[in-house]
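A single chain comes next, written as structure tokens; it is the form predicted alone.
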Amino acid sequence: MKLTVISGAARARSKSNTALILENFCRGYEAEGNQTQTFYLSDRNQWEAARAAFDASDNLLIALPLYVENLPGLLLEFLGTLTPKRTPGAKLAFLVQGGFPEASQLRCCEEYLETLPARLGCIYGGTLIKGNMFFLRLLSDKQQEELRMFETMGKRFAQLGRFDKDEVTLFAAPEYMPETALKVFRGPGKFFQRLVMNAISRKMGGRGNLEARPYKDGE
């Protein structure tokens, strides 16, 4: 089976996590012998081919980046220029990642996305959550082993046909972060996350302070 994969990410191909999973998670659903397809929003010459594979396809999936609860405009865009379906039967599923590690800061949108493909003439195919990607491309090639747990899903996908809801709350844990880990992040973690955040600026190419407050009290 044939599955098409459009990635809603705003970030160039080679910048994006969203397509470093998708690239693991398309692995493993050809190894059940299916094909893929993916589009790429973040280049707008792909949206007259992603429109139209759209419109052909029977077996789709949407990927998308959480921005601090808020789905990208640039495929909220892309959104608005698709026809809903007019035969039923097409199935739409969603994968959704995001910064931060708790899996409830993704559940607002999950229940958003549960309600989209009706809007597009489509059955929904489920969602799959999966929070702490932040730091994924500052990553070594060996940490990034743990991408491998997104071919398992793929593969996982490919056998049963969509996400099924249990696996996906067992692979989007923790809910919550446990309040020893919190009262760490309050204390100590304070200094260890100012450190590592400056570091990834500079890295980033970042000149200025960032807890730089230009703005405050009217300055």
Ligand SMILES: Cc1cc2nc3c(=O)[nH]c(=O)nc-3n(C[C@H](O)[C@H](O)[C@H](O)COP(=O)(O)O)c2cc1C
Contents of the next structure:
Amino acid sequence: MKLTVISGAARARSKSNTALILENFCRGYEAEGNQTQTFYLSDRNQWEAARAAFDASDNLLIALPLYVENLPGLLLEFLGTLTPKRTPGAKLAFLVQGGFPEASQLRCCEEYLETLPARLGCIYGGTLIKGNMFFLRLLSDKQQEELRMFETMGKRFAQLGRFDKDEVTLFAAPEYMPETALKVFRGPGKFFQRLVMNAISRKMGGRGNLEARPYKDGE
Amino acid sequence: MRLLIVSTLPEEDPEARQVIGTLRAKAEECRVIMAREIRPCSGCNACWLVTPGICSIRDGYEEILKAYLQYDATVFVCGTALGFAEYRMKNVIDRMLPLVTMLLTVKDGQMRHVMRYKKQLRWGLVYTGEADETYMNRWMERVMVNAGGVCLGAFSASRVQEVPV
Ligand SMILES: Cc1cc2nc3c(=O)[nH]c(=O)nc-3n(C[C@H](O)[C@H](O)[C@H](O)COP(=O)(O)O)c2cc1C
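Next up, the form predicted in complex with this ligand, please; the one we just looked at was the form predicted alone.
Every chain and every other molecule in the complex is listed next, the one we just looked at coming first.
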């Protein structure tokens, strides 16, 4: 079985969390002798080939980072250039990952994605959601081991031919953070995150206050 | 009410003219910004971590960022595609990131960004074309939860009169 994958992330492949997740997911999908081919929309030179692959494939996965509760503008632009399929039967699934840790934060986007395949002449193949991915690129190789969970989901997707909503809910848990975790976050976590964010900022060449207000009107 | 309108519809589009005209008549003062050429957010995180509050893309969006802070309310006016806000408007909304800081807080049991400015934003959306109004409202509500502001609602163009501005 061959899966055509399109990444709707705006960041270049070398910097994108979506790309890192897809590497692992596709390894899992390929485990039993399946094939994948991935296109990255961050590179506009790949759009034409991605469109042609969309037209030719009946087994599709679109992966994306959550951007303000929904699809990134870049991906919407690409989708607008597609011609809906005329022959029925093609399946379109999604993989959405976001920065906030709770699965509940991805549900609004998921609701839209449930309606999207029909508009493109496809059958809905389910959506894999996962939060807490903001720091992925900043983790050590050892911590990135956690990404193996996407390899497992890739294997599972190959077996089922779609994402099962109940399985995804287990995978994406917690739906909401437990009150104990929120308490830590409101207390010591408040100071700890400042330390971490400032350190990352310095590493990226940042200067100045993370809470700076460059425009005076909002004060 | 001092109203900001950010539109991604073509200036000469009759429906756009009608929507903008109706909104204009409701406000004491109104500024319209045409934003058809706003580029997509590149996800570089500079506005959070390198030059806090300032976007690295120079395409005129800074003018819109400043205007959000100057006006009492903002109404976005856009077309739709695939049953959702067209990509041009999503680019505009995605580029709001400089308004929030990288720091997180908890609000109503969910993680949220700490807002950069004290001003409470009031945003609404008017769209032409086909979309599910209930869903568009759900999305706009979520946008405003993230922006720590008040959602004025999402309205199809035929209901522009009902926008609470
Ligand atoms: C413009 C923009 C908007 C975002 N909006 C959300 C959001 O609404 N919810 C969320 O959980 N994460 C949000 N994020 C975080 C990204 O989804 C997250 O960092 C993701 O891992 C980035 O993947 P990428 O490296 O492939 O772009 C946003 C990031 C950007 C740049």
